[in-house]
Every structure is written in C-alpha cells, then in structure tokens.
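Have a look below at one chain only, the form predicted alone, in structure tokens format.
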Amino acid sequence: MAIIPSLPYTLESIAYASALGLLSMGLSLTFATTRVANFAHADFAMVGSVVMLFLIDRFYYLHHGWGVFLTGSIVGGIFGGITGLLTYLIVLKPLADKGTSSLGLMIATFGIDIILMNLLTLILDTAHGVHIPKLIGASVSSYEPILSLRGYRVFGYTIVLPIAAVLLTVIFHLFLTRTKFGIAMRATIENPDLASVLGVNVNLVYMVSWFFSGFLAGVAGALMAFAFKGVDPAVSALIIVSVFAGSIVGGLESVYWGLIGGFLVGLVEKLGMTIINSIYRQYFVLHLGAPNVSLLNYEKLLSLGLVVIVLLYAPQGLAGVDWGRLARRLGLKKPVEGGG
C-alpha cells in the first residue's frame, strides 16, 4: 500500500486547496472591510455549483468541451458576485444603518446561510432538468474533458482550478495597486474613517468588495461543482468550517493571507489525511490488529487542529508572523547589523 498518494489524486487536493483559498480570500476581504464574518460565504460557492449544473443540463450535456469550464465560471462568478452584492444591500447594510454590532451581523449571516441554502436545494428540487432527470444531487463529474498524463486520466477541473486561482489573484493585485479604485478600497480596508473624510465612497467600496468576495466564491464554486459527488447545496455547512479555517491561518483581515491560509488548509485536509490514513491503515491496521476504519472522514480535525496551532504561537494568523525575524533564527538569513 502507498503511503505517497498517486499524481491524479495530488493534482484534485491542489485543486481542492486552490478553491479554498479563493474561498478564504473573499471572505478575508469581506471581513477586512466591512468587520462581518459571513457564514453564508460558501452558499455563494454552491451558486456557482449550481450555475454549472444547469449550464451542463442546458448547453453542455453533449459538448465535453474545455468551453464549459470558462463559461461556467464567469457564470457561476457572476450569480456568486450578485448574491453577494444582494445580501449586503438587502440584509447588512440596512442593519448596519439602525446601528447593529458586527456580532449581530455575524448571527444574521447565520440567518442568511440557512436561507441561500434551502432556496438553492428548493431550485434543484423542482426545477426540470431537460437532459439530467434528477438535478438535485446530481454528479457532473463525466461531462469534463479528460487528460491522459503519465499514463493517469487526470480530470481537466484540476488543472483548470489552479490556473484560475492565480490568475484571479492577479488581477485582483492589479486592481488593488494599479487602479485609483484599488487603492481607494486598500484605504478603506486600512482606515475607513479617515478614508471617508478624504472623499472615499467608503459604501461603494463595500458594494464592491461583496460583489468581488462572491464573484471569487462562484468561480470556485462553478469549478468544485466537478469533485463533488452530487451538487447538494447542503454541502455548503461542510465547506464554510475549511473556509473559516483558511482565513483564520491566514490572518482573518489580510486578504492575501486569506488565500494562502485557505491553500495551506485544503492541502492538509486532503493530502495530509491521505498519507496519515495511509500510514494509520499499513502500520497499526496491518501489523498491530488496530481497528479497520477509514479516517479520510475526518479531514477537519486537521485543518481545526491547525486553527488552534497557529492561534497558539501566532494569535493574529500566518500574516502577524514576521517572518524575517523567524528566517534569522532558523539560521536561513543572515541576522541584520544592529538588529535583534
């Protein structure tokens, strides 16, 4: 029995990891803006999930085209981004106005997450498919182009995720440091005060930073929609636990932080569960009699383990670490003249 896992396999937990950290980069940015940890944020994931379903049940049921990939993503991205635009425009910002605490918008999300999530399983449920018969829970898992690498079939989402990853990331720098847009909203997220009185939309600044924060959710969630078993919209409940955690790794205000503490978690759940169930399953199930039990279901005792890990020795996240400093003691630095 392995203990390394096999390239497909390692190329779906990159994929996966990739999908969280967009995932745990909107939600950082959400938060960095508007102080509102949102529990909703992985129901706009499962827009998207759902946006690719039907275009797969409309228009791609007989083209197992990379085409569907880009359109279901700037599909799916959009509807994400409008979810998320709508919720802060019909719940957040209305209650933000009569003055409620950022607790209380944490609890309304909640209000949110079970709304967004029975509405998306009522859709599926009743809507028609005109190929798919059954849409809710539905796998569209076969309707994907298929690659032969190393001599492995290789899924073309896997390979599609983490290119999609980087170059949303980009563009989002671009648009932070290269636009007077960007920098306005970097001046938001920094000191929304002071960035009102100099003239800032600090509002409109917000409208965008939910639009964007769901638009990087319904891409991920259009591209995951591939790895699932079935498109259930329940599925959401597990995802946002990943999601939070990832922000939380990363430094629950820095944006790209956000995206690597997202990336760090999918790995471990994944790639980390797979080699210690290997190991648990070859050395204590083989040779010590040790129950015989799968332990991939329980990928989020490692990723919480690594919440409560890095809050331990690093309070604020990955991004309070300075990690010259750490470099320096570890010997791969050269220690700075005068410096501590």
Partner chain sequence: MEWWIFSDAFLITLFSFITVSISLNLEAGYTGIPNFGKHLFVFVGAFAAQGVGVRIAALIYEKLQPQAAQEALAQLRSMVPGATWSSLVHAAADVDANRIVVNNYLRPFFVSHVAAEALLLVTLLLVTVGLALFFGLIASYAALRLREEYLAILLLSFAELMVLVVFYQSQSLNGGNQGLWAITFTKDPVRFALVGSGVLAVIAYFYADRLANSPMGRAMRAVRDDEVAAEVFGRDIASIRLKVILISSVLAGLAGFFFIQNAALSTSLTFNRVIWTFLPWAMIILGGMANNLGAVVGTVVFLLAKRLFEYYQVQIAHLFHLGSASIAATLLPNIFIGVVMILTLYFLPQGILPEGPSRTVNFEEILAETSSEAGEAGGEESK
Contents of the next structure:
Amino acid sequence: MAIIPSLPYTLESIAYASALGLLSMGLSLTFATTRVANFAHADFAMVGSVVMLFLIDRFYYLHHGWGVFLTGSIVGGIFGGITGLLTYLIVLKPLADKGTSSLGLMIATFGIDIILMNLLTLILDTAHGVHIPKLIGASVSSYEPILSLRGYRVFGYTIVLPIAAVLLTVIFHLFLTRTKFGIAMRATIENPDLASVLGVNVNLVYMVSWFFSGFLAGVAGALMAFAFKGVDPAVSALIIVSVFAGSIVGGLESVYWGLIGGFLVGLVEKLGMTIINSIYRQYFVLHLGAPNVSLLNYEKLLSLGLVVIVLLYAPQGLAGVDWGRLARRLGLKKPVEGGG
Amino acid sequence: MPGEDIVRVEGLNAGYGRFHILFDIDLDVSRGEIFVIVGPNGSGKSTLLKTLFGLTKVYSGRILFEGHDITRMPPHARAKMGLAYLPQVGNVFSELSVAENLKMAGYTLDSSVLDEKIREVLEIFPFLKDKLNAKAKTLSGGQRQLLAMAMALIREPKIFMFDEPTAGLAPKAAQEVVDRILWLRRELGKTVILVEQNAKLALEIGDRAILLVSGRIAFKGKASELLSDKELGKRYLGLKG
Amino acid sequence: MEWWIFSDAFLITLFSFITVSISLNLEAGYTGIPNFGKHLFVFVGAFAAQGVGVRIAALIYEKLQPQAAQEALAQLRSMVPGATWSSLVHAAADVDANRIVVNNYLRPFFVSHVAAEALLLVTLLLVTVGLALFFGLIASYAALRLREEYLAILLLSFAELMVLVVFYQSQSLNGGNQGLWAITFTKDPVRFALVGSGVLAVIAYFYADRLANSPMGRAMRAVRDDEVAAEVFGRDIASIRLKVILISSVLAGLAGFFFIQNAALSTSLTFNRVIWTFLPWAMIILGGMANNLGAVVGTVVFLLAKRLFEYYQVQIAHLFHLGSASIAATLLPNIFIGVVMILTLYFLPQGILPEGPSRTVNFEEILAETSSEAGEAGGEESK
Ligand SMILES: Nc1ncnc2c1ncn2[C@@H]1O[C@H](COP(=O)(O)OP(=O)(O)O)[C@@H](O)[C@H]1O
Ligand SMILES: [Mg+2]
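Coords for the form predicted in complex with the partner chain, given the form predicted alone:
Now the full complex is given, and it begins with the chain already shown.
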C-alpha cells in the first residue's frame, strides 16, 4: 500500500512537526505575556538557520559528526534568543511605554520581519566564508550524519529534532512549575497587576519570555536548516503561516497548547497531505481522469483549513475546549454528578 | 498607639482619566479599627479603595499613610509600606495552585523566611493544608477569599482593605470571612477598611463608617449610628425600616 | 537630480501605490481593519489581465477570427502537444506558447480592432471588479467575526497562501512559477498604464476624500474608535466594514490591473508582502493614518527614497562594501523602509499629516445623531 508514507518521510514529517511545535510554543508565550502577535517569529528561526550555516562553514565542513546538532542548537538558540530580547527591548517596550496600540505593535513586528529577512539575506549574500557559497545553493543535509534504519537512509536531524522538542518542553515545564521566577511568569500571564502589586518585576518577566521565545525559535531554525534545500531567509514567509496556524489551533494564549497545536499542524501538513495525495493519484487520477498534478505543493492549504475550522467551531482553540464534557458527550466517559 | 490616624484623606478628587468619580473626600481611619464604607452600587466604593492603593488618577487632594504623603506613590511601593488591598475580583491567581499563590504572595521575601511565613499562615487557615496542590480556581468562593486573606497576611501588612469580601458567598462562608476579619483586628491588632454591599452585616461589625452616594460622603460617623438611621438606611442601603 | 525621476515606470508605480495606499487607509486608517493581506487584493487585478485575460481574449479571438485561430493553434500544438484553443489551459501552462499566442496573435488583432479591444477592456475591468468583490467577501466574512489579532493573522496567511502557494504552484491558473504575459491594451501599453493608473489614482483620492467627510466616514471612524458608539450603531457595524472592504478591494484590484500593463510578464511573486502590503502600511503610517493626503505624501516620500537607492546603487554598494549593486537596490531599501516605519511609530505616531482633532469622532454627537435619526438607539445612554 503506497498510501502509508515511508519511514524516512514519516520521520521527516515528525521532525517538521516538532519544529513547528517549538515555534508555536514560543509565539504563544510572547502573546500570552505581552499580548503581541509577533509577525517576525519565523525570522527568529531563520537566525538559527543562518547560524547553523556558519557553524558548518567554519567548524563542521567535511566533518559529519553529531556535534553539529548540539553546538548548532545552543548557539542558534542563543542568537535567536538575543534577537527576541532585542526586539522587545529596542522596539516593542519603548513603543508600548509610549502607549502604542496593539495594532501598532503588530505592525512594528511586521517591520522587524521585513528588516530581519532582508538583513539575513544581506549577510548570506555578502558572507566571505570558505564554503558558504556552496552551502547556500545546496542542501546542508549532506553535512550531517546519516543513519541506516531498516534499509532506509535516515537523516540525523529527523532524530534530533523530536528529541530536542521533548527535552526543551520538559525543561520549560520544570522552569514554569519549579522555580519562583517561572511561577511568577505564569502569575504575570494571568494577572500582571496583581503580580506587580506582590513585587514581581513584570518587565523582567517580559524580557525573559521574549528571550525564551527567540531561543526556542533559534533551536528549531538551526535544526530545520537541514530540511531546507539551501537556507533562504525568504522561507520565513511560508513558515510563519504554519506557526500562526499552530498557535491559533492551540489557542494563542496557552503555551502548552501552542506546542500541541504546532505539532498537529505540522503532522497534518506533511502526513495528511501525502495520504490525500496518494488517494488522489490512485483513485481520482487513475480512475476518474482528474488532472495529473501533485497535491503535495499545496500542503499549507491544510493548515489554513484547520485554522478556519478551529476559528469557526472553537474560537479559543484546543485550549478552550471542555475536554471532559466532550468525552461525556461522545460517551467515552460516564457523566459525573455535580462538580464545579 | 491605638487611636492615632493610620490613614488620612484630605479633599480627594479622583477618577479614571476624564471620568471624575470621587468628589471632595475627607476621612481618617484610626489604627486598629474596622472602618466601613457602604453605599449603593456604582457610588464609587471600589474606586475609593483603588485610589488609596494608587490605581486611579488623583486630580487633587492628598492621601497620608502614617503621616507620609503617599498620593503619588506607585502601587508596589505602597505594598512595601504595609498596605494590602484585596480587590473584588482577581485577588488570587486562579490558574496557580494554592501553594504557588502563597509563594507569589511572599515573592520579595527570602525563601527561608517565606517558608516560615507560609507555615504560620497554614496554621491560621488549616483548610489550605489539604488544598496546597489544587488550583485556586477549584476553591469555593469563600475559600478563595480566605486564600487572598492568607496571601495578604504573609506580607504582614498594617492595614487590610477588603472590597466586598462576602459578595456571592453562601451565608456560612460569608460568616467565616467576617469572623476572620474580626480576628485580624482582635488577635493581630490590624486595621481594616471594609467595603460591603451587605450593609447590615458590615455595620454590625464596624467601628466607624461612611456612606458614599454618587462619589460624595453622605454620612460620616459611628457605624451603629448609620445602622439605626432609618432615613438613610432605607433610602440608600435597602435596610428594613 | 535628472529626468529619470519622472520616467514612465516610476510614475506608473507611484500612481498605483497612491491608489493602494488610499484603499488601505480606508480600511486600516479610517475603519480600523488590519488588512495584512493587501498584496493579494492587488494581485487580483493582475490575475484578471493574465490568467483570466488571456483566456477571455482567446475566446473572443476564436469567435471573430476562426481562420487565424486555427493557424495559431497549429503553431501552439507544435510546442505543447494536445493544446486546445478554447480552454487555453495548456497555452497558459507554457510560457513560450503563451508569449506567442498573446504577442503574435491576440495583441495585433485587438490593437487594430478598436471595438473588440474596447469590449475586451470593459470585460476585463468587470472581471477585476468581480474577483476583487469575491476575495473582499471572503475577507469580510472573517473581518465581521474575528478579533483584531486573529484577523490580521488570518488575512496575512490567506494572502500568502494564495500568492505563494496556489497561484505560484499551479501552472494552469496563472502560469505558476513561469509567469504569464498579461493582455495589454493599445499600441502603447506603457502610456495606457500611465493614463489608466493616473486617472485611477485621482478618482481614488477624491472618492476617498468625499467618503471620509460624509456621514459614512464618520461612521467608519466610530467603528474604529469607540466600542460603545459602535454598539449603538448595532447592525450597521457589519455593513460598514463590509462596504469598506469591498470598496478598498476594488480599488486595489484596479490598481493591480493597470500596474501589470507595464510589467506584462510576471509571476504572482511580483505581488509579495513586502512590496504590496508592508510598504503601503509604512506609507500610510508615515503620511498619517486616516488622512488621504497623508497617504499620498507617505507614498511619494517612500517611493522617492526607494528610487534614490536604485539610482545610487553602485555608489551605495561601494560605500558599504557590498558584493553587488543589486543588493543595494533591493535589500537595503527594504531594511530602510522597515526602520523608518518603526521610527515613525515612535517619534511621529500621528504621521506627517495627523488626522486632526476636528476630524475625530465625537461620541456625544454620534449618539445625538443616531437617536434623532433612528429615534430609538442611545436614548438611555446619552446622559
Ligand atoms: N475603569 C473605569 N473607567 C471608567 N469608569 C469606571 C471604571 N471603573 C468604574 N467606573 C465607574 O465609576 C463609578 C463607580 O464605580 P465603582 O467604584 O466600581 O462603584 P461601587 O464599587 O461603589 O459599586 C461607576 O459609575 C463606574 O461606571
Ligand atoms: Mg465595587
């Protein structure tokens, strides 16, 4: 049955979904804390990709070790985090302090998006690396370890990305629940006035959330560099669509649901579209004479479709769904008495 | 030093932006008393408490706390000076557990001091011990008020300002909250400013009281006097004549 | 400064952007609709002249010139096996075939037959309007239901998917990544584009100015400014937003139609978010939101600046040690626009020409007006 995608493709899809999960989680984090819909979030990821490119150029060219993933994630994450922090400190905070509306802040992040995208392209175009020109054109995936699994060639990044996503989520969860500052962050998300009255430095919380959001994006971008056919900062235009889709599906204001939403959107785009495409080719093209085109190029339409469905039927996203009630409705769970 | 003024308000005019709500408010609260503010809905009771805590715009007049002018002081600085304000809604973090709420309440304290304080507070509110890991939103309304009170206690404030702490509570829970307020004054010698819709209940436990009508003081004096003033009681407070 | 500044291409770009900025200003400045997908609505006009235009022109041509159409078809089949005339799907799928059909057969015929050309022009303008209304309806469906952030996100996502995915991936719709030759008009399409975009810009300006100072304009600002005032209007909010989006979409679509006359071969990527959404936003913010003259001023300032970057690209590239001059001409202006826009938000939030206090909506006035007009609303609120 060719409808079921192959093992490497499935792994690639899960890796992509993991990256989207990290990205949507970060987007939801800054939205939950500072109420800014960040249109530059995918560019933070591209910062990570470009960092990875430079690392390969300077240290890992012809050197196919697993170390590239660790170094790339950390350095890419830090650069992404600094980009996020600077975005907040240099642009958003001064504007917010002057009383700029939320629409104004959104437009400002749109401006950051344009600036970063062009700046990164400029950096790549003018980089005087030894191998950079070669790296930009080709896929960097030939500079990473490749495994052999059940006779399939499996790219290293497809293994590393899901692990990184799980690891970062666990660390972030521990931070939010076990540290005083993490608790303060959750408190600030819920009620900044009350938090500040109790002595929490709300501005510091905002700074940390922008750094962390950028960090997650940087890590995702650094590892995703291996999935691109050549790093091109303009790709951010397409990535941001999926990231927003993930956050909206998750609920835009909930960090954990953002992660789940991004993961879901990634899976639907990749695996969902392959399955639809196989069915289309095997039945509609073969038997019904439908036009012989590949639907794979239209995978992003599925995420938009998912967003539309969510906005129509669950405007608060998955975070707003009353799962207990849904389960009882579907007869999966016995109704409970009372409760409150 | 019982009897001395802890809060003093002189010629206060305040509101929200260009919405002028409070007009020419003069009052003084003595240390250790329960000072009651009553009035019809929308008369400015909550606004008065918010103004005392620096959350509104003051057009003129001044607010003194223990003799210091705090009129222009930011809220977190007032918290440090020993004021505690329990808003009508949103006085606990409902998505956080009870333990986390208590930790937040002592955010500025050293962790060793904080642990000690939390232990003390749990002795005062033993029911919280079983609920430490429950999210605050799972508590009943009365329990939430008591949690908010416990959070305020951790900071050891000198004055508590309650905004309708019994609103929406069942009579038994309301009674428990009232008992706690009386206990605060009796055992700890704290000063309490109490805003209440339930005028009868508040005036019965209060020492002195004011009646706010449309942002102005319509009565100032002993709480018992206001309680027995049939005319005002009937007109503004829905008390039976 | 030399004559280049007034080159035809520059003026066509200027006029097109004036129309687009004015139309965005109606939505964003006056009514508070955060349309981050403007580029799609401009692209709609190009699609009318390209993907749709080629097909319609071919159909008319086949009806009027069956003989020549056969001849063209034979030539076409030698390039694209199995091509059929009436669908022209295959002609559109191959950029060479498309070039031959458009430039060797369709254009010469229509240019020399004034009546047929007029018919085609009217048809394609109607198609532009129809497509603009169609996409405008989709956008307003969302605009009536969603909060600001969600709306902005959705409009951007929708536009990006249409422009970057649907129209770019599908060969048959609009030539995909190869692009298509647009149907152009008159012997001198550049002049036609110049006059068309110029007339459109003038009409757009005076229309928008009249609209802004009419009761409708006041209602638009009420929807933007004041939740309560907007509530008093009740159901009218929906129809105001709908009307504004439809009007703006049509204006943007027509601007795209005339613009493409001077950029005949292009792909949907010509209409990307940087140039056709972000730049107009920067223009109205710099010029002054909710001020039509401001939109024009902002447009002129940014386009002149962009032009200067292009003109001095060699010197700038040298100055910054950039490898190629084209980088200075493309990347630097975009960075410049982004920086200026953010600085404007900070230092000049009202723009060069602020909306002005006399023009802001007066809440009491609206209440009085609606209660006297409708005789029902606002009675209890207007104390
Ligand atoms: N944030 C605000 N902005 C403007 N007006 C407000 C705000 N909050 C309350 N008000 C107005 O202030 C007046 C007094 O409200 P409030 O102090 O809450 O009354 P009370 O607590 O006595 O019921 C009311 O008319 C109310 O509409
Ligand atoms: Mg109140």
